[in-house]
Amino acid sequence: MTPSRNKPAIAVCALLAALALIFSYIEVLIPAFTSIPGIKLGIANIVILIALYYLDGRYALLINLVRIFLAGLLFSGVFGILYSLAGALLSLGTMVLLKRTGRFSVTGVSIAGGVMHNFGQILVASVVVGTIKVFAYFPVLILSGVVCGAVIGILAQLILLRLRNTSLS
């Protein structure tokens, strides 16, 4: 068997799913947040935007999809899973593309991601439900994606600069 060289990249990226893990799960504990319908924190996403900005695109979506398939397995269920999925899958890829324009801080792509997956969410809610009244909630999920996602994309920005400090030093 010969030596890969992706093998830090695939133990970094399961240091990372594992880390997304263990904040999906934090995110639950927060009683705050469970009770408003829609609306989480996405602290599990600092380590997906480390990821698109450390690593890159494919190792953040990597990352993603086992945390939503683990996270959803032990905390939500089957319709979990969907809707994170259409969430996370809308929000990555725009992250994806506004991190390549070279426009965006971290904190822009970051809360352009946190509305992309509440309305990736919201989308899958309105093909379950069978009704598009669910958007008539929309614009509370743009406020909380703006917000949330400015918060997470301060914090990551932060620990992506500890990271450049680190490696450089």
Given for the second form:
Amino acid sequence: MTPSRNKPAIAVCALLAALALIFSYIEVLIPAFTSIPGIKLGIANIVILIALYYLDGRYALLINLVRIFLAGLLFSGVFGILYSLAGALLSLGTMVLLKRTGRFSVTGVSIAGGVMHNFGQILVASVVVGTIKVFAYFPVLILSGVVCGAVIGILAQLILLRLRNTSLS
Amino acid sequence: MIKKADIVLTAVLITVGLLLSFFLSFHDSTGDELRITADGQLFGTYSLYEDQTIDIHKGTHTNRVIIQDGEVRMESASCNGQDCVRQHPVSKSGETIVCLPNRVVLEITGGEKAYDAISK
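Having looked at the form predicted alone, could you now put up the form predicted in complex with its partner chain?
Okay, now the whole complex, with that chain kicking things off.
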């Protein structure tokens, strides 16, 4: 899966990072998903999933880090970066491990990623607020993580099916 | 598109998440003090760690409160409604049992160290 030549891979990474950043921006623009705290569709995760399956985990991490720092600086500030980073690292770590087992489809991997992303965010929230009681809100976030993760996973899977016969690098 | 393993994985995630959330959010919320107010005045504060029976006499009203295993319940009350007697035992910080006719309020406080340090 790893591209054999380096230069095209870097170009593809840059392209995917730009796409992920745009998706982050679109997500900020959708009001329905910003009015409920902590609930996001996570459209940018489509790009991360495609990077994970089409390239590999290292590229997905790189693209995600670029996206988080740029989107954080542009839209939400330093605290936003902290929240995103905790969620993204847990989420991507879980997705890489689950993908490696080979037992789960893209959708299952995406669902786990969505839930772990929210888990990371609530961990940071409990540290920032200074009480573990914010976990009372966690069931809502699990549910949204599962639903959004499933939607994103199915979308990513559809895209990956169409990409199968195409070469990015 | 969706494998059986995905459904199992999702079920496991939801179960573990709910258990974790339940455990973490209720684990440290148990109060350690019972605060009794009668007729709007503080009647007394009692530790939840000692099992005891408290009788409250105010005029013609009597209420008997029992603290047992860290839980508080109204054993008996000289009121018509008996709502407070039927209420489930309380143990978590912020929970209350109110006997409105006798104007007796049982409130659980404490359970968070920072709060105790300020209020004492």
